[in-house]
Amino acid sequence: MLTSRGLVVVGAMVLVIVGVVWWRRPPVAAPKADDGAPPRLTPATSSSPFAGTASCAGRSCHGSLDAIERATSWQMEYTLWVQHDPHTRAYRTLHEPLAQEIARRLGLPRGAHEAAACLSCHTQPAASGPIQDSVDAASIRRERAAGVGCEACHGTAPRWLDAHLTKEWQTKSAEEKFREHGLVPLGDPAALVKACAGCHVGAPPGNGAPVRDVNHDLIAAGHPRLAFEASAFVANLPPHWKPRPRNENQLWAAGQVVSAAAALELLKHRTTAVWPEFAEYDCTACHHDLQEPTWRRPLGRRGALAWGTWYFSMPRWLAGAAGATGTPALDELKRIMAKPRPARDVAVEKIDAALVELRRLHAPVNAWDGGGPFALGKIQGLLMSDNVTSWDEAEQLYLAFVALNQTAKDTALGERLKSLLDVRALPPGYATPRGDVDPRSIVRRLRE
């Protein structure tokens, strides 16, 4: 039998062994976001420039199952987003048959779900690069699976994740949070549209993001053409944020200016590649019914290269409405781009000048109020527009009336807008709908 001294020695040896085992064992994994505990924060590194969508998902952060009333948050934003937002499905669509067929037609050997051209918009850009054999490979795969996650819109979280949990954060303005920490001020219409435009319009490479470009090759392979209009997209997006009053007039106008600028920046990048890029032109310039008669003949559209019909149909009108002296550089760029072989260097020069024109519109557009009489006056001005020569321009005019009428509340106009639902979209094959209906008919019916 062991003496009392022997028991003490054995006990001490056991404690030493247990201590060594404890010291040598792997660290305890951080609690999962679903456990309700605050997530472990991921520092910014060159190999992992994002914290990950899961870092917002804790029950005590933005993953609450019920709304918790706070000054700026419900704390269930992630819960609503993951349940309803179409951005969560962006990566999953790359595994679907259509996406894989597009990849096959483009000759992408590893499929759409591994192609940089697809990942750059179907997940957040920071997770779109090639996966290396590193400690971050698992987090990149996890972030891709989340779709277009939180940081794609709100900004790179390692810069602001810790700071936004402090009391001092509540004293900072949205501009200070962006300037000091990179949190995108999505309450500002221009900043909101710019965050969307990177993928929904396209963008050259920069700021850690790859090029995002749905060019004619992608469209010909089966990818939908990009036709982004901010006020319509935001209206159709299931909200996962705490509702606040929104100036629909300002959102529409800012959307037009910012989207047009994004399209010009992408065009400048395209001048360095295959030229001219057919995605810049109205699809119906080539893809249309060849039968006569056609509405294109009196408009001089047969065989013409109609450039920028979607993004540049409204800036000229906006310049006049904002008191500017037109858009001469943009008008000249349109004439250059309508030529069969537009000169690259001349186009670049006019792109820079047109960008200056658009940026001058930011301040007056951001000052637009949300009053009904104001919006009604803008609608009356648009009704006088007679420069509708394409379906793109007619559709942009229609969407402008829809947005402005949110505050104008013109019942008669609202009924006319509803009556146009059956004729404003092009049917399959780009044939003219209902025989003799052309784009100008939309304006005529709106003036009735």
Ligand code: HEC
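What you see is a predicted model, and the numbers here were worked out from it, not measured in a lab. Definition used throughout: the rigid core is the maximal C-alpha set that superposes within 1.5 Å between two forms. Numbering follows the first chain given and starts at 1. What changes on going to the form predicted together with the ligand:
A movement of the C-alpha atom of Ile379 reaching 2 angstroms or beyond is seen between the two forms when the two forms are aligned on their rigid core.
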The other form holds:
Amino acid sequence: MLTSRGLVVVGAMVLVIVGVVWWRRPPVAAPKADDGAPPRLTPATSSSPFAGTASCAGRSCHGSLDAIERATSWQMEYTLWVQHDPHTRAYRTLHEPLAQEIARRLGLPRGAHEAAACLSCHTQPAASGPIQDSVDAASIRRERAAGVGCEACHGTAPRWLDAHLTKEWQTKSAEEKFREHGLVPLGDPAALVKACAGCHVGAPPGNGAPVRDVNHDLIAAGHPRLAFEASAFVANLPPHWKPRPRNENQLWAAGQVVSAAAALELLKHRTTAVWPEFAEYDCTACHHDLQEPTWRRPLGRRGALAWGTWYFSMPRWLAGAAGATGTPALDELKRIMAKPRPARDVAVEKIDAALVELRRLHAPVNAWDGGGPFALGKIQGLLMSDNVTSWDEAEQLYLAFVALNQTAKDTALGERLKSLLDVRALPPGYATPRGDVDPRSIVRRLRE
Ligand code: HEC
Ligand code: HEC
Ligand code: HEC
Ligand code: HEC
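Alongside the form predicted alone that was just displayed, please also present the structure of the form predicted together with the ligand.
And the full complex, kicking off with our chain again.
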């Protein structure tokens, strides 16, 4: 006799087996072009805003089991991605106990895996809307199950899927492929960072996607705080592409400027919601030990909140290196945001001005080859001379040196960075940075 618990176990086993069979199913057949015409992958009738990860997975598309050396790409990108990439688990995560608990604490009616507030980043954003409104329910379900699929980074494919199989495609520049077809030029550092920032920093609603926001409500409910730094996150993404030289200085600098702009776009949206949004501030301003003595008192903040310590310290340094007259709008925004109740409309005005300021940095930063206005020595000098007053700034400084040292290859600096691992590491499950670590001790040890 099966008890009800036994039935659940058997049921679960059947589900697992069905799941494994589904997962092992050979990917969709490769397109054939017997009549000489370019093959079509886009169903003529589909109105879906995305083509779906499954449409990239054919054995002779990107699902080859071996690298095809003579082709423009290995053609095994899907195969590598599905085996190694953390994004494949993004949707599965929403079924796990922590995610369900977060959803319960937030009072989301149908669980994390059905909530746009979670799906917007834990799958292709265009597949995160309510299913009943859509004619393509099956393709939406399939795409969600893939996690954060190919088109979340490369751009939604209906406009380039067929075109990218034609001969003319090979003659187009990356810029043309983007402008005419919407294929994101991920070889360009700014475009690459922008592709990640929508989910790793967050974004206002747009392009068919709902708002993407890990605010203090989500954090307090148990979500990890998002603290994106492009160099580190790209380094931690298992590559599914052919190895190619990448200018790490440029990626770091573009990462700082583009992430800061994304954070400002999100802040602008946040002025329309719960205000002020606590996730904008240095967490240790409110979360810290009460014991004396404390490193915090000499900073003399006296009740002022430290705003934007994660995303905005490095761009200010970069602007200095570029010889710009500082970042007056960003500095003014910082002053406004440090008030206990910053005025929303004044903040919005300054956000727009600060965005213009940041965009001015885009061109020089994206053209940086490691020399010129951002010469490495100059940057290092600037980073070292400034006063670090928060854990976030110290951590950004640390990550900057890790990134810049990939080119500089200073072994002594490399050793110092390694020796700081223990000071920086957070105990497992610790949701906030350590309020008891004096950030200046990290900088002092960098300087030694
Ligand atoms: C703005 C995008 C975004 C939104 C919205 C979002 N997440 Fe996440 N989530 C992430 C990212 C990015 C990570 C990975 C954390 C990191 O390393 O930065 C993550 C990690 C997690 C983790 C931890 C996974 C692990 O293995 O450690 C859980 C659980 C989670 N999210 C659940 C949720 C739930 C539940 C919601 C909705 C209430 C949600 N997320 C909304 C982007 C988002
Ligand atoms: C998290 C973002 C992300 C996702 C998801 C993603 N890619 Fe990529 N992909 C990249 C990056 C970054 C590169 C490298 C770009 C560069 O340096 O030029 C890349 C490169 C590629 C290339 C070029 C390979 C080469 O050797 O030049 C192909 C093809 C590709 N991806 C296919 C896919 C397919 C198919 C999927 C889904 C199974 C996928 N990608 C999912 C980020 C992503
Ligand atoms: C559509 C949203 C989305 C996009 C776009 C995206 N990510 Fe993610 N990323 C996530 C989510 C959600 C997770 C957490 C996955 C999980 O564990 O559930 C994640 C996890 C990661 C992780 C693992 C983090 C950890 O703590 O283990 C890395 C590294 C990463 N992403 C890098 C990138 C890079 C680099 C890009 C841009 C090229 C990018 N991601 C684009 C949503 C996204
Ligand atoms: C302006 C002050 C303030 C700032 C800044 C702030 N928090 Fe909080 N946080 C609070 C308060 C107050 C609570 C308790 C809220 C409640 O119980 O409803 C809280 C609750 C939390 C909790 C839940 C703790 C628990 O035991 O339930 C976590 C986790 C958390 N915050 C993390 C963070 C992180 C990470 C940051 C930085 C990104 C941050 N907070 C920034 C004031 C702040």
